[in-house]
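A single chain comes next, written as structure tokens; it is the form predicted on its own.
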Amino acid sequence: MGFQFIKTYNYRNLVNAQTNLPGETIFLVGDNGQGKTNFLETVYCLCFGAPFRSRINSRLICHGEKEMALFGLLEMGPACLNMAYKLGEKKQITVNDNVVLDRKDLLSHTPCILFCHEDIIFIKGSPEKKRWFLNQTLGLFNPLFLDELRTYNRILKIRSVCLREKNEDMLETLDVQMVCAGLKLMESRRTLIKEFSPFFGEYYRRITGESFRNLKIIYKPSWPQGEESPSSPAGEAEKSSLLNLLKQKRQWDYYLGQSSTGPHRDNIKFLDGGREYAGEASTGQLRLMSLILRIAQAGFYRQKTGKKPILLLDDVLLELDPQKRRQFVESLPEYDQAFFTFLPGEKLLETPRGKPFILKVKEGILKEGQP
């Protein structure tokens, strides 16, 4: 369910215009700084209700203006998506003129998957960045997980306040809530990795041709975990063990003013035959691996929901040799629409999805062009 067109009004450097988007594959061609990424971000904003760069709403507005708006019409539904923001007011998101109160509700319309250079942080970055990828992958097909995550984060925030105030009585209650909510997150993440790891490994072997590699993703929780469900007797024992752990960490948590252990400190590792792959791979290998991670995310979403996502690929193919580029494109899962950005003179892709629609981008203006 791709977009028929998108209208922009005072959005970053893009001119106020309607851009028609016929076809499944869209190529945006232009020099750096002309508006290619800004246009990709309009698609992302309409799909998720927020940009993928700065979270500061005022930066979305064209310099010198006081308001902005985006409007997109999907091919099927019909679904009219709108995002508007005025300085000093709350951002408003609507679907078919109905106000969206929770951005997670947008996921039922047309999620998109973004491929960008910064994705390499999911492989070699901090545990926080890796958790973000896990949470996003889960949230794409399981909105209930987002509620579980919000519940845990709310408890965690209150617990930090109580730690700074040394409120012992309140901490006893919060520890129970934290353990119950945290175990749900751990179970969701553990189940995801169990299903997603072989999925990712198969894509990696398909694209790289390195069939001898036993590449897999391992979940590394902050809390010790048992194999039994928390609802079983063994699970009750696990809860008791974790409550004791939180008590043991209490003095250290007082000193830090925050919780030193819990699912908010979980991590994942990429192992190749038992060795951590990120520590030995070259930058080129890590970048390719991050692209494959996104392909696996899109394919996993397709498998879980039966829906086809929109793909946004922002200058991510420049460093791939011709063979890897071809294997990458051939491995892309089914999509409703895909947007690729290219520099002028860069060899364009031959896609298996028919002739692409080409937009030349210059100084915020998008015009239909030729290869």
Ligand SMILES: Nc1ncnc2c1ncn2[C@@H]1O[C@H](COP(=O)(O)OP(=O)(O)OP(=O)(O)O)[C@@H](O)[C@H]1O
Given for the second form:
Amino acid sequence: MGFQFIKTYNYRNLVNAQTNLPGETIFLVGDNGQGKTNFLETVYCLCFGAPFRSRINSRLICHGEKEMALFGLLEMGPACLNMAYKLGEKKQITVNDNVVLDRKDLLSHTPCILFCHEDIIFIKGSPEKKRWFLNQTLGLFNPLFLDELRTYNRILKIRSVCLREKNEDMLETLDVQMVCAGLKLMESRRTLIKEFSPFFGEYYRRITGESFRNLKIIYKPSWPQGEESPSSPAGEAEKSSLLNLLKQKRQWDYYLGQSSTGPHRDNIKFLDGGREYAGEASTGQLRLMSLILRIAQAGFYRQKTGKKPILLLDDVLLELDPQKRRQFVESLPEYDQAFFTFLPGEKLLETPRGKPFILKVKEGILKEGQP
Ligand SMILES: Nc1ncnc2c1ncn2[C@@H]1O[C@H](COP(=O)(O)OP(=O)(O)OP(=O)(O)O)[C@@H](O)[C@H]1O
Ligand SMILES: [Mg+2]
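Return the form predicted in complex with the ligand of this protein as a structure block, the form predicted on its own having already been given.
To see the whole picture, the full complex is given below, headed by that same chain.
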């Protein structure tokens, strides 16, 4: 089981209250602008220590107030999750009253996976967005990857300063560090895509019934891709060829004042029988793809960790036809708790996971309701 209850204090438009959540499947039903997504966001904040819609903490505070707080009681594991923010101060996150200094530490407690309209950017958005999805998928089950990513980003930042200062001596050292750190990222991403791509293809076939489609996710690294592990002898050859590459690009990098190649420029492509899917797919198909990408992420997390995630599904069922809707819901991996939002009058799901607990949402007030 996930959360037994969540208490909100000055959080966006939600009234200060304790909302009991006695169920595995929670339906939030309400008109536009009433607070459904805001409530999903409270779950996300408690799980990850940050919201999904804005990085600006002050936006989380109800207009006219100066502080906000969220508290969630989990059924299992570290029971009490807390996030609080006061204007002008640092946000504070605690787990069982212990201060969390690094949000990465929250990942091992209760990860949640959010399904929302914006996910379409992972299919047809910029390489940066696609990398974000890759990094998140890896970070969910492998916190070490996040350390590697931070190391690489730190090196990249210092390298930019050295490029602008034309500090050749430092660049010699930094290039070696960048190649070592970069190869580790590439290896993690390459392995992920290798395992994740068939997994994703299988979900696609299951949900759409289009067994003839040969959908693949392909890793397109910025640096030429060797097949060897960086620690193998062949990996040494790869390192020295990348060092040469960085040397060749040095003048261009001086001109740009930043590193023009490296895993911070990696990309992924979605190919449908060799053609790029995003180039031809309809908006509906792209939306469906993004949902399947998320469901595959949740299933992959479940398979890798053996743990059940919390799922947040924000308005995403509305656009599926009845058949796909059923297939989609049946394909959801086992979850600790799942929150679905609906508009009044919208056909509610017949979930395969027992009776849902319904919350009617109006002007920031959540009340138990009937279907
Ligand atoms: N800091 C804040 N203080 C007060 N109200 C806020 C704050 N931030 C957002 N809101 C308000 O919260 C309201 C509810 O937003 P929310 O996104 O949760 O609606 P929703 O029920 O999900 O609607 P929809 O069905 O359209 O998605 C909006 O009217 C918005 O203006
Ligand atoms: Mg909403």
